[in-house]
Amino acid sequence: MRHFTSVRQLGELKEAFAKAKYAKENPFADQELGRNRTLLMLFFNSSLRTRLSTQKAAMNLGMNVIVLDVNQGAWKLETERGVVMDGDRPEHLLEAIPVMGCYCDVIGVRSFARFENREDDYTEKILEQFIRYSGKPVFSMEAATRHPLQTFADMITIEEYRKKERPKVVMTWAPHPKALPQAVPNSFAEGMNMMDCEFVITHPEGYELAPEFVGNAKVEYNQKKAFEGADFIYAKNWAAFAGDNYGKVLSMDRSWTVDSEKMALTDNAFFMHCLPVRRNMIVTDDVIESPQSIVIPEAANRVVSAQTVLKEILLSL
């Protein structure tokens, strides 16, 4: 594996699986394999478990950090050509990315969707920048239309704490102030329709996915109906996607945030969230201070997804 983009690029799942187990079982087996290599992790947003999961990930792995807030620490940048730069740009990516490929082994960028234009978000515009033009290994901690790392997380976790052989898992939207990207939901679809599951989506009319993520689940618009018989349920907001709502929030229903009642539809279903998560929006106390929420262990995965990719990216160099 030379670049990570999205879950499809792990392979074989129970190989993933396994990879998974063994780097969870021993975290510190591997740190010759990244000694005296180093790891850039550039952000343009916002990040905690992303953050300190990758860079824990790489610290067990023997690996150098070297951490990049670009909106704080270092110069604003220009990410179109042809632009005359007399504003407050002063440096443009074009000569950005290769420079920063000679400071390090492996880069890993995160850059949200910007909800601009819908072309240049899900053609993964600036990551493929980076693939293109800095000449290291890249990988997303989430980009525009997916975040991997994340959903790898999620599958680790729901193969550890499934009990059926084929359980049913939900995806439900739920209302936010802001609008969010598509980036989770569409990488936890792509993830859930790899997976050996009876997966479905609910969520409001309007709030459809891209054809490509839903893939073959279910859709559902009754809430209520989808969470019958559920063993997981993964909630997370989204903005509209299609046409001329492209990133806008068409509601804030709040007879959608998960609560007691709902989860007393499922089969004991577990609770799931990427975090960060707005109670009483997304999700009722309740439900996230239950026996049943597993959000921290899903969170402690990270540090488990991470390493096994940037394992298999360090193998490739």
The other form holds:
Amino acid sequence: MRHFTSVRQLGELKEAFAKAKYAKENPFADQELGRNRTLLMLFFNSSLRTRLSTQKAAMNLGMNVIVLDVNQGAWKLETERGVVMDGDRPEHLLEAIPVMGCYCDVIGVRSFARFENREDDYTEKILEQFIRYSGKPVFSMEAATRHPLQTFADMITIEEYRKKERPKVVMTWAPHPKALPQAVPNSFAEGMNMMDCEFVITHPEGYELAPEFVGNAKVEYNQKKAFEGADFIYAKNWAAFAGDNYGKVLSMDRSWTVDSEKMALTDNAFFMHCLPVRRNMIVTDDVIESPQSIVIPEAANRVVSAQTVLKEILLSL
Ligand code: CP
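Now that the form predicted on its own has been shown, please provide the structure of the form predicted in complex with phosphoric acid mono(formamide)ester.
Below: every chain and molecule of the assembly, starting with the one above.
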């Protein structure tokens, strides 16, 4: 694996899960692999889990790590070609990327959807420029359309907690006061389409995701009906994708908040969320604090997913 931008690049899932299990049980077994190798982690957006778990994974592999927050201390970057740079952005991404490539062996990039132009977001304009101009392996730490390290951690968690051969996994939209990208739900849907499960997506009308991510999922507009018999509830907010509503908040309907009444419709389902989560908007206090909530082991698996992917990238150098 040279670049990692989608869980589709994990290859055969059984093998990927076996590699993840090995990383979890033997976190320091590959310290030599990363010796004298440098990871540059570049953030255009804020992060807690991705930042810490990816750095921890790199350190487990013996790597040196440089972290750069583009919006704090670096020159503001112009990203559009052809712009007369007479504004407040003194450096262009087209010089910055190859320069950064000179200082490291692997680059991780976090660059969210900007919601200015759907085509720019859905062609992954920023991430693709890193792949094209850095000369180094690049992996996504959440880009405009996908969050593959999160999804791989989610897949590992479901594999660890499932009690049935083919569990029912329900991804539910839930309300949020701000417009959030579709990267996590897109990516989760992509991952669930790869796993052997009954996958249902539930959301209010108008929140349909791009068909290429929905894949073979059943879309159910009645949230309570979707929850019936579920083994895993994966809650997430996202902004609208379709047409002129791209990037808009169409609803803050709190009847979509995940609460214990709805969880009672499931088959004692586990509750999952990628975090950070807005309590009593996305999920009630009692559900996230219940024994069925696995949000912390899910977050812990972020180290496992990052380490498994980073190891594959190091092996490709
Ligand atoms: N889930 C996740 O990616 O968390 P952060 O945004 O804190 O990195």
